Each structure stands twice: as C-alpha cells, then as structure tokens.
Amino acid sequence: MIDKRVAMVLDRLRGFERPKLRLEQYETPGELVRVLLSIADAEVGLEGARVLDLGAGTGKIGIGAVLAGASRATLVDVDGDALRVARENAERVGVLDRVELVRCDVREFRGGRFDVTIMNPPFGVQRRGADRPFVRVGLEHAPVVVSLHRAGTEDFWRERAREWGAECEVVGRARFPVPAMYRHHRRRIKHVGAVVLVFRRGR
C-alpha cells in the first residue's frame, strides 16, 4: 500500500474554487486517491511509471502518482480553471517538473503511452454516458486502467471492456462523500456508492 502520508498531503491542496456542475466537479478524498494509487502499484509497480489523469481536475491523483514514485504524470481536463489550480497544487509540493498539464477535451487527447491512466472520471449523472470516453481513451493510450465508478454500473462496464477488446475487474468499493457544493444539494455531506474498477487491454 501507498504510504498513508500520500492521503495526508494531498487533503492539504486547494480545490476547486468555482466548482462547475456540469464536469461534476467533486474533490477526491485524499485516503480514496491513496486506495487508486495502491491498486495501481499492484497493477504495473508506480516507481518510475508514467501515469495518465484523465478528467484530472485540481491534480490529486497525478501529484498523489509523482509523490508515489511514478516517474511523470500527465493531468488532462478541459477545464482551464481546475488546471491552474493543479499547477499551483504541483508547484507546492515540488513535483511540478514531473508534471504535465494537458487542457483538452478528453475525446481529442493524443499524448502518446503510458503505462497506467489512473482517474475518478464523471459518474455521467449529469450528462449521461459522459464517463465512457474516460475509459476508452484511457485504455487507448495505457494497457491498465483504475478508475472509480458509480455503484451498479459494474455490468454495463463489463460489457463495454468486451466490446474495447479489455476486461473489466472489480476490485473495490467506497462510499465517495459529496459535500454541499451546489445549489440542488440539500445535505451538508452525501455518500454516494462507489466501485473501483480495473480494466486491462487484451494482450
């Protein structure tokens, strides 16, 4: 397992400052994000590794990869807001030489090979189907992909890991809080079910 001390700093970062509802803009749990990187370290070793952030937003799990011992860590969102605020997250724990930031939107990224895309891409609550891109373009550019999902979408990822040529592994599951952050929110803290899957690209 990653060093709990990961968790620690990366709940020290800033976030989002207008979040936008749209992107479901939510901030990771800095102990969720240490689970990810665990599972990724399983998966493919993170030391020396070059990770892929789709949907990245302020930068947890790209700087929480670097922190971890990955080697690079390339952040992509289509949010320039959320991107200037990973950068200042990156320069302040020292870490913004072995990160790249990547504004697109995530269906026109061209980045070349990783060896894992490790992210928390929108539930497509808002927009629905709005998380299949992460995916897909995840297992594009990297052989594995960790990534936290909506709990009872297992099947519907399975099925789409078919179709890819990949498989689809549950590994985990979590409850993800979703503080008061937008106007529809009545609760001061929401728990919404969450799984994390891996998806390994056929050989």
The other form holds:
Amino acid sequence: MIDKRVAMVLDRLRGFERPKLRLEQYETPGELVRVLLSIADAEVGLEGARVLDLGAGTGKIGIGAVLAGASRATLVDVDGDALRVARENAERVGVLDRVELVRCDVREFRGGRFDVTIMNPPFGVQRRGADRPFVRVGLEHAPVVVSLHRAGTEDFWRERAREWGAECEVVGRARFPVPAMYRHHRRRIKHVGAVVLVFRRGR
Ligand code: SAH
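Starting from the form predicted alone above, please write out the structure of the form predicted together with S-adenosyl-L-homocysteine.
So here's everything in the complex, that chain up top.
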C-alpha cells in the first residue's frame, strides 16, 4: 500500500473554489486516492512511472502519484479554474516540476505514452455518457487504466472493454462521499456507491 501520509497531504490541498455541477466536480478523498494509487502500483509499479490523470480537477490523483514516486504526471481537465488550483497545489507540495497541466476536453487530448492512467472521471449522472470518452482515451494512452465509476456500470464497462480488445476487472467497491455543495442535495453528505475498475489493454 502507498504510505498513509500521502493521503494526509492530499487532504490538506485546496479544493474546487466554486464546483461546477455541469462538470460533476467532486473531490476524491485522500484515502480513496491512496487506494487507487496502491492498485496502480500493484499493476505497473508507480516508482518512476509516467502517469496520466484525466479529469484531474484540483489534481489530487496526479499529484498523489508523484508524491508516491511517479516520475511525471499529466493532469488534463477542461476547466481552467480547476487547473489553476491544481497548479497551486502542485507548487505547495513542491512537485510542480514533475507535473504537466493540459487544459482541454478529454476527447481532444493527444499526449504521448504513459505507463498508467489513474482517474476519477465524472460519473455521467449530470450528463449521460460523460464518463465514456475517459476510459477510451485513457486506454489509448496507457496499457492500464485504474478508475472510479458509479456502481452498477460494471457490465456496461465489461462490454465496452471487450469491444476495444481490452479486459475490465472490478477490483474494489467504495462509498464515494458527495458533500452538499450543490443546491439539489438536501443531506449534508450523501454517499454514492462506486466501483474501482482496472482496464488492461490487449497486447
Ligand atoms: N479527479 C479529480 C476530480 C474529479 S471530478 C479528483 O479526483 O479529485 C471530475 C473532473 O472532470 C472535474 O474536474 C471536471 O472539470 C472534469 N471534466 C468533466 N468533463 C470533462 C471533459 N469532457 N474533459 C475534461 N475534463 C472534464
């Protein structure tokens, strides 16, 4: 497992200033990032790895990967406000020189090659299908994708993976806390069932 201190550092980073509902901007708690990083570490070895974080938001996953030993992380997000916070966060923990920030829609991203994509993309609740291009683009750039999705979408993803000549394994389940920062949420913290999936590209 990746060191607990990584999660603690991530939980002290700045979050979204004014989260945008349309873009499903929720932050991943440090402990859950640590789980994603630990799975990625077991899959490909994070030490010295080149990591892609799609829908990076305020950068917790990509920055966490660098703190856990990755040589570089590329953070992609369509929202410039979120990336500004991500940049500040990377600077604050002294890893800005190993972090690349790319502002674009995930569908337009063309990068180099990466060892692994680690991400928490939008769940596709606000805009149906918003999560779909993330896995496809993640797999186009790396042989392994570790990502968090809404519970209940496992069969859908297994089907897609098969179409793309990849495999999809459910490696964990989590309750994803969604704070009541949006007006339509009545309770203070609502939990959404989530699954951790690993996609492996066929060779
Ligand atoms: N990965 C971050 C944020 C998750 S929220 C974390 O774990 O804390 C999902 C992120 O995806 C948001 O930052 C949102 O701006 C971004 N996003 C939504 N649609 C996008 C798109 N089409 N292209 C790129 N980024 C997108």
